[in-house]
Each structure stands twice: as structure tokens, then as C-alpha cells.
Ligand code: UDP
Amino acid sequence: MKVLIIGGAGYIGSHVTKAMALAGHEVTVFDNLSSGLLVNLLPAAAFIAGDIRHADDISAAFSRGFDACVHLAAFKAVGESMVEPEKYSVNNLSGTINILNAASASGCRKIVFSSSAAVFGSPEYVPIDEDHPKNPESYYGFTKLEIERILAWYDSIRGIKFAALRYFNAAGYDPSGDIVGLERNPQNLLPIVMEVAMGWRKELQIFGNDYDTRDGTCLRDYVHVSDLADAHVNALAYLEREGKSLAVNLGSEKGVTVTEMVEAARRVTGRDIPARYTGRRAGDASSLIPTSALARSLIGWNPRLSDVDTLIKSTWDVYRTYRTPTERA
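Would you output the structure of this chain only, in the form predicted on its own?
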């Protein structure tokens, strides 16, 4: 298939682009490079510079004719979304509407959407399944849930079939070393831990140590980014084969606290990694642990690389190739 990967130069997007190309799809990346990096794109991937906030940009891209698209172009920082909701409204919500309108006009009828565990909010029970109540506690999570609802309407009215993939915490790097560009201004735990390990940051701030978890720090499910990329390939195959929309959780089904992740990183890297506990961050749920049984059943997905040591080592192998943060690709 001809697949347009929107946000395909980003951290997750570049891994998805690689997986789609390896699966035999003809891939084109659409990205504004606000956080994405050209160095992470495979030579086989065509590139279109553009921004989903500009309807003309995304319409022009779709006019080239695509069988399917993957939508990964969202702002994703939970804390930032609580202080700058306008930014998330324009990009995540209005940008998605631009994508869907362009897809509809061009005849593209399959979309794989990068959703999030943030749609659930604090769990009422664990493990979290797809039917769990959806009460996001951050504006970022709200935008992801609202996009899922918009997708359902475009399915009903325009026949655009979608796969909403609810990631838990993406981490790790391509084990083969093809993707080496580091995120600029990372917001997620493991890249920040790596920056402290490299000496690029003085210390790690751990937001809250009074949660109802085994050590008081937030409990999360971490899933390797290459495993997530495989899920996109499987989900697209499902849409082609079954012609039905779906929403599934993607997680390793293993809970790791922030403190446990830091301790494991100290062991794997051999670095001290200074850390300091500080106050809770708005929008953070205490525990988010899923069941991925539906993803196994519907799209045949099983994570292969999502153990803690592989997550850390594959990330550390990339970070330690740089001497200073200004060298990062």
C-alpha cells in the first residue's frame, strides 16, 4: 500500500516508518520538523514538509494519492497541556480535522491513529481494558479521546476505517541502530534519565512520592517503541483484511515505578543519576497498567522488546554515542 505517515520524522514516527517500509509498503513522511529529524528517515521514505495546522499543506499531500495514513502528529506533554490548552486544541484537534477532511476528499479510507493511555485517567480497576471508563485527567488525554470520537463519526459518515492504538509509555530505541537522532526537549522519563546519566542535566526531578503505589512514585507500563511500530503494521493489515475499525491498548502488561526505572538505569548505565523528589504534576494518574489481550486477539500483536533492561540499554546505546547535547542529530 501507499502509506502517508504524518509525523513520521518524530521519535515514534521514525520507528513506524521503518516498520512500514520493512513490511513492503511504499512510505511517504509528512512532518513539520518541529520535533522530528530528517536523520531518522530511511532512504526509502519520501518526504513532504508541511504542517497539519495548515489545511492546504495536508490537502496537497493527500492529493498524491494514498491508500492509508498513519497519524502521529500530536503535541504530547501532559504538563504543558494543562497550562497551554490552546496549543493542544489547535494542533491535536483542529489538525486532526484537517487530516480527516483531506483524507475524505482524496479517497483515503484507512487511518491508524496514535492514541494514548491518557484517555482513561486514574484507573477504577486494573488491568485496564478497552471498556474501562474514559475520564482523562489532562487536556492532552482529552484531545486524544476527542479524536477517537471524531474518528468514529468519520467512520460512520464517510466510511474512513480507523485503528486507535492506545499506547502506554513508549520507550527504547531501534535495536539495530538505524535510528539515532535524539528527541529535542524530551518530556518522557527515560530520555530525561539518559540526559542526567550523560551529565547534560544536573539531576532528575521525580514528580511525587506519595502516590498509592509500592514506593510512592507513579506506576507505569513501558512498551518498546519498535514493538509499537510493529503494532501499526499489524493494525493496518487488520483494516485492509477486515474492513472494521478498532481501538486497542498497547502495553507490556508490566508495571514499573519511576523509582524502579531510575534504579534499573543506574545499574545498566553504571552512572549515578542524581534524582530529587518534588511535588506532584497536574494531570498525572498514580497507576496505569493495561491488558493488551484484545490487541493479541485482533491484530496478533505481542511485544518482544519491552523488558526494562532492553528499554534502557537500547536507549543508552544511542545516547552514549554523543558527547554533548549540541551534538545530537
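Rigid core here is just the name for the largest C-alpha set that superposes within 1.5 Å across the two forms. Positions refer to the first chain, counted from 1. On a predicted model such as this, the values are computed, not experimentally measured, just so you know. What changes on going to the form predicted in complex with the named molecule:
When the rigid core is held fixed, the Cα atom of R214 travels 2 angstroms or more between the two forms.
Residue displacement note: R304 has its CA displaced by under 2 Å between the two forms (rigid core superposed). With the core held fixed between the two forms, F47 has its Cα displaced by under 2 Å.
Having looked at the form predicted on its own, could you now put up the form predicted in complex with the named molecule?
A single chain, with no partners or molecules, comes next.
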């Protein structure tokens, strides 16, 4: 299929681009490079520079004719969304509407959408299944849930079939080393642990050790980004085969606490990784663990790389090739 990958130069998008190309699709990346990186553009993909906030940019891209698109272009910082909601409204919400209108006008009837565990808010029970109540606790999470609802309307009115993939904690890097871009100003645990291991940060702050978990630190489900990428390929095949929309949770179903992650990182990297317990971070749930049974049964998804050691080693193998956060050694 001819597939347009919107946000394909970003961290997850570049892994999706690789997986789609390996699956035999003809891939084109559309990205404004605001957080995506040129170094992430894979030779297998054509590239269109453009911005989803500009309806003309995205219409021009779709007019080239695509069978399907993957939409990963979004702002994703939960904390920022609570202080600058306008950015999230314009990019995540209006940008997605521009995409859907352009897809609709051009006859593209399949979309794989990057959704998030943030649609659920604090769990009322774990593991979280797809029917769990959806009460996002950040504006970011709200934008993802709202887009899922808009997708359902474009499905019923325009016949655009969608796969909403609700990622839990994405981590890791392409194990064969084809993707080496580091996110600028990372906010997530593993990149920050790596920056401490590299000596770019003095220490890791562990946000709270008084949670109701086995060691008091937050329990999360980390899933390898290449496993997530495979889910996009499988989801697209499902849309083609079944002609029906779906929304599924994507996690490894292996809960790991912050302390366990740090200890594993010390072992795998052989570095000290100084860490200090600090207060809780606002908005953190104690445990966020999904069941991915539906993804297994509907799209045949089986994560293969989401064990802690592979997550850390594949990330470390990229970080250690850098001298500074922006300069490769």
C-alpha cells in the first residue's frame, strides 16, 4: 500500500516508518521537524516537509494519492498541556481535523492513529482493558480521547476506518541501530536515566517512594518502540482485511517500578546512575498496567523486545554513541 506517515521523523514515527517499509509498503513521511529529526528520516521513505496546522500543506500531501495514513504528529508533554492548552488544541485537535478532511477529500479511507494510555486517567482497576472508563486527567489526554471520538464520526459519516492504538510507556530503540536521533529535552524516565548514565545530568529524581506498589515507586508498563511499530503494520492489515475500525491498548503486560528500572539500568550500562527520592509528581498514577489481550486476538500483536534488558540495552547502544545530547561522537 502507499502509506503517508504523518510525524514519521519523530521517535515513534521513525520506527513505524521502518516497520512499514520492511512490511513492503511504499512509505512517505510528512513532518514539520519541530521535534522530529532529519537524522531519523530513513532512506526507504520519501519526505514531504509540511505542517498539519496548515490545511493546504496536508491537502497537497494527500493529493499525491495514498491508500492509508498513520498519524503520529502531536505535542505530547502532559505537564505542558496543562499550561499551554492552546498549542494542543491547534496542533493535536485542529491538525487532526485537517488530516481527516484532506484524507476524506482525497479518498484515503484508512488511518492508524497514535492514541495514549492518557485517555483513561487514574485507573479504577488494573489491568486496564479497552472498556475501562475514560476520564483523562490532562488536556493532552483529553485531545487524544476527543480525536478517538472524531475518528468514530468520520468512520460513520465518511467511511474512514481507523485503528486507535493506545500506547502505554514507549521505550527502547531500533535494535539494528538504524534510528539514532535523541529526543530534545526528554521528559520520560528512560531517556533521563540515560542522560544521567552519560554524565549529562547529575542525578535522577525519583518522583515518590510512598506509592502502594512493591517498592513504593510507580509501576508502569514499558513497551519497546519496535514492538509498537509492528502493531501499526498489523493494525493496517486488519483495516484492509476486516474493513472495521478498532481501538486497542498496547502494553507489554510487564509492570516495572521506577526503582527496578534504575537498578536494571545500572547493571546493563555498568554506570553509577545517582538517584534521589523526591516528592511525588502531580498527576502520576500509582500503577498503569493494561491488558493487551484484545490487540493479541484482533491484530495478532505479540511484543518481542519489551523485556527490561532489551529496552535498556537498545537505548544505551544509541546514547553511548553521543558525546553531548546533540553531538555524536
